[in-house]
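A lone chain, given as C-alpha cells: the form predicted on its own.
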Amino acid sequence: MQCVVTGGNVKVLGKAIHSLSRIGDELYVEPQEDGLALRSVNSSRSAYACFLFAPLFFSRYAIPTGLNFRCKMAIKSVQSVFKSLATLEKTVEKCHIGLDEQKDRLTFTLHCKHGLLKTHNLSYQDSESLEAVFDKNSCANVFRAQPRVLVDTVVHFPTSLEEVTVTVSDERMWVRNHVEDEAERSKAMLTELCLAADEFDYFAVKAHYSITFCLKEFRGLLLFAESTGLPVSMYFDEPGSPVVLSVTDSVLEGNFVLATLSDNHDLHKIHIDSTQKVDIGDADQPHPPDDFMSDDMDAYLIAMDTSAAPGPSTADPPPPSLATFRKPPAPNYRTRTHSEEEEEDDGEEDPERPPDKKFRSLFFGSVLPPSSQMNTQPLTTQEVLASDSEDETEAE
C-alpha cells in the first residue's frame, strides 16, 4: 500500500484524525478501491465517525489487487504525527503512508522542508471491518449550513455541557442545553438559540421533531468543517433514531452518526455492522424526561424567571398563571396551630393536592419552622404574607 498526500491536503488529513479523536480511542484504517477509510467508534457505541478519502485526494494511491487489510491502532499515536496543525502546512511538503507487513508496522513519513524526514513506525492490530448501518437519504428532516453559523451557535454553550436539544418547525430551528436531573433544573442556567430558515443553505422539514444528542462529537465535526470551509449537513428523524452529520467534497466524505434520546429518554446505541453483528440495546443510564411541567412547582417558577424568550415549547398548552396559584381558598391562608399540625400528620394525605411543605415554601418561605422544631420550641410571631382571613374581616 502506497499513499502520498501533498500540499494543503496534509493538514486536511491531520484535521480529520483530530476530529476522530473526539469520538473514540482507536483508529480503524481500511484501504479500499474507492479510497482510504478512517473510522472510529466510542466505547458505548453511541457515536460513530468515518472519513473516506478518494484516490484523487492523494497524489499517489496504490493498493495491491485483492488486498484485504484492516487494522486498528491507538488514535493518540497517530495524533502525534500531526500534532502541530498550525505549522503543518508550512513545514511539511508531503506525507507518505506505507505498510510494512513483515514488521507489522504502518509507517508515516513526513517530508519537511530543507530535506528533513520524520518517520513514525506505528504498531497495529488486525481488526474486522467497522461500519455503522444508517441511511441518511431516508430522513424526514434535512438541513445544510455553513460551518461558521453552527460554530457561532455552539460557542454559547460551555465546554462541560454534554448534550444539546434541537427542535425544528417549518421556518425555525431551536438549539438549547439539555438538563438531565430534575433536581438540578432549578439551579441550571437554561440557554436557547433560535436560527431562522434563511440562515441555512438548505432547510427542509417534513416532521416537527425534537432530538437530543451529544455535543462533544458535534464539536469534533465542526472542528474539521471550519478548517476546510465545507458546509455541514444534518439528517434526522424521530427521537431515538440516529442523527447524521455530514461534510462532502469531490475528494472526501465525512459522516458522524450520533445516537439520540428516545421518547422514553433512553440513549440508544448505533448498529455497527461487522463480520459478527453486535447486539444493540439501550444504554445503562436512562435519562429523565425533559419537560418543564414534570418538575415540582418551585423549580417550574424559577425556570420561568430565568429562561430565555419563548421557543418551541410555546406549542404546548400554556401553564396556569401565577395569579391562579396565589389565590387559593381562604382557609389555606390562615396560620395553623400546633394541634392542627398533629391532626393533619395523623390523617391520610390527599393525593390530589400538592404537599403542604412545597406549598408553604412557595408562598411563605421560612415563615413556619420545621415540624421537628415546633415540637420543642414555642411558636414565634412572624409576619404572614397573606390576605386577611374571614374571621378578621367579620370582626372589623
The other form holds:
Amino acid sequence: MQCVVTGGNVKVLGKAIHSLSRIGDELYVEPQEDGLALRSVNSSRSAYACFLFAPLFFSRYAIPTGLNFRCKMAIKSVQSVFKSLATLEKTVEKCHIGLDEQKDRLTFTLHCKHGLLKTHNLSYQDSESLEAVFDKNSCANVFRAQPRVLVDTVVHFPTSLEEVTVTVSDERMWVRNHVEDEAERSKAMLTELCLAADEFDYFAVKAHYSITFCLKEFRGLLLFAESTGLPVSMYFDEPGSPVVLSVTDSVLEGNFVLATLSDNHDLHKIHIDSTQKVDIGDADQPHPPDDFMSDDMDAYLIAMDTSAAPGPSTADPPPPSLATFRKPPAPNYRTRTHSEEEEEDDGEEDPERPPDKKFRSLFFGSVLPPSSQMNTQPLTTQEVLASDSEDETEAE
Amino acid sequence: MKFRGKITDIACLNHFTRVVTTISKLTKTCVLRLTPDHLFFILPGKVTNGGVGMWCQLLQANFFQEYQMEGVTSEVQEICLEVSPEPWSRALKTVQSAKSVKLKLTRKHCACVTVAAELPTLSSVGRVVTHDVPVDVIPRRLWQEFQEAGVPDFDVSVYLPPLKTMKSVVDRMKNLSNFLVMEANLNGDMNLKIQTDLVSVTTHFKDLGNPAWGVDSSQDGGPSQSRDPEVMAEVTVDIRKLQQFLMGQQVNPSKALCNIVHQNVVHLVLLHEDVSLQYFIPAVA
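Given the form predicted on its own, corresponding form predicted together with its partner chain:
Complete assembly follows, chain above in first position.
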C-alpha cells in the first residue's frame, strides 16, 4: 500500500486522527477501493466514528490488490505522528504512508521543508472488521448547520459534562445538560440553550423527539468540522436509536455514530458487527449472556434491515484468506471465524448492487422494535438470510 | 422574596465575572446577601473552614443596569442565600459576548439563581442560554452570623507589595514549609519567612508605606501612636491559605493592604472603586 497526502490535506488527516482519538484507543485502518477508511470505536461500544478519504484526497493512492488488508493500532502512536498541527501545516510538504507486511508495520514518512524526512514505523495488529451500518436517510429528523453554530452551543456546557439532551420541535432545537439521578438534580447547574430553525442550513423535523447522548464524542466531531469549516449534518430518530453526525465534502466523509439513551435510560450500544463478538454490554449492567460460543454461522447472522435492503439473494463463497484471523487479544473478544465486510457510505442500500459487493450484516437495530434492548444476541427467531457460508453473504 | 438584576454593559459584565471568579477561587460555597444597594459575598470565619473569613462587598449600581429586589418581608429588605460561586463563574465566563445577562431568583425544582443570557446571533431570533444554579435560602434566624466583622484592633497596618510578586514568593515557599510567618512594622517593612530544620528563607519588602487609618485606630490605644515603628507584628499562618488568596486574584485592586494583629489574625483588604474584598487568615494555633 502506498498513499501520499500532500499540502493542506496532511493537516486534515491529522485532524481526523485527533478526532478519532476522542472516541477510542485504537485506530482501525482499512484501505478500500473507494478510499482509505479510518475508524474507531469506544470500549463500551456506544460510539463509533469513521472517516473515509476518497482516492482523490491523496496525490497517490495504491492499495494492496486482492485480499483486503485491515489492521488496527494504538491511536496514540498515530497521533504522535501528527502531533503539532500548527507546525505540520508550516513544515510538512507531504506525508507518505506505506505498508510493510513482512514486519507488520505501517510507515508514515513526513517530507518536511529543507529536505527533512521524519519516518515513523508503527506496528499494527491484524484486526477484525469494524463497521457499522446505519441508514441516515431513514431518520425522522435531519439537520445541517455550520460548525460555528454548534461550537458556540457546546461552549456553554462544562467540559466535564457527560451527556446532553437535544429536543426538537418544528421550529426550534433545545440543548440542555442531562442530569442522571435525582440527588444530583438539586445540586447541579442546569443549562439550556435554544436554537432557532433559521440558524441551521437545513432543518427538517418529522417527529418531536428528545434524545440524550454523550457530549464528549460530539465535541470530537466538532473539532474536525470547525477546523475544516465543513457543515455538520445530524440525523436522529427516536430515543434509543443512535444519532449520526456527518461531515462531507467531495473527497472525504466523516461519520460519527453515537448511541442514545432509550426511554428506559439504558444507553443502547451500537450494533457494530454481530460476528465480531465483541462483548457489547451495557456499561453499567452485567454482560448479557452471549450465544457466540458456537461457531455456527447461522447463529451469527441477524436479520437485516429489510426496509432499506430487500432480502439477500446470493451468498458469495468467502475468499479463503479471510478466515485466517488471529484471535484478538482483548479478553472480551471471542474467536472470530469470519469477517463481514461493510460498505461504509451514506447507508444507501442499493438493491441492484452487483453480487460481488460485500454483505451488510450490521445495522443499527432499526429493524428491532424500539422497546427492545439492542444487544448482540442473535435473533434466532428472525429470518436467517444466509446458510452456512463462511462469511460473505449479500443483502442488498 | 424577589431578585432581578440585568447587566447590559460589556465592561460591567466582565468586571462582575472577574469578581465572581475570584470568589469562586477562594471558597467553594459562601453566603450571598442582597440588599437594595449592595451585594455581599460572605464566608463567616468558622472552624470548619479553618477559620478563614471573607467579606466581599459590591455596589450594585456599578454593575447592574437594572436591579430590583424585594426582601423576605417588607421591613427587612434583604435576602440571604447560600450559593456555590463556581458554576456562576463558569456560566458567566461563557457569556461574555452576550447582549444582556439577567440574574434572577427563581424557583424551578428548587430555589435557583438563573443566569439568562441573550446571545448575539445571525438569525432573526436571539439565542438565549439559561443556567439554573441551585441555591439554598438561609433562614432569618441565622442571619446574625453574616454581619460584617469590624476591622480588628490591628497592631500594624501596611500596604501590600504587588500581589504577583507575593504570589511567586509564596508559591516557592510552599514547597519548603507548611507554615509561613508574615510580619510587618510601621516603617513600611514586611517580611515573609519560613523555617525548616534545614533552611530558613526570608523575603524582605521595604518602603511599602503604612495606610493612615485616621482617628479610629488611636481610640483603642491603637498602634499608630505609641508603637515603636521598628517592632514587627507577626502572625504564623498556614501557607496554603495565603496561597489560595493570592492565586484567586483576578481583579487588580487600586489599594491592597494588610492589617496584622500580633499572633492572632492577618486581615487582608483589597479595594477597588466598586468592590472591596476582605480576607481573614487566622494564626495557626
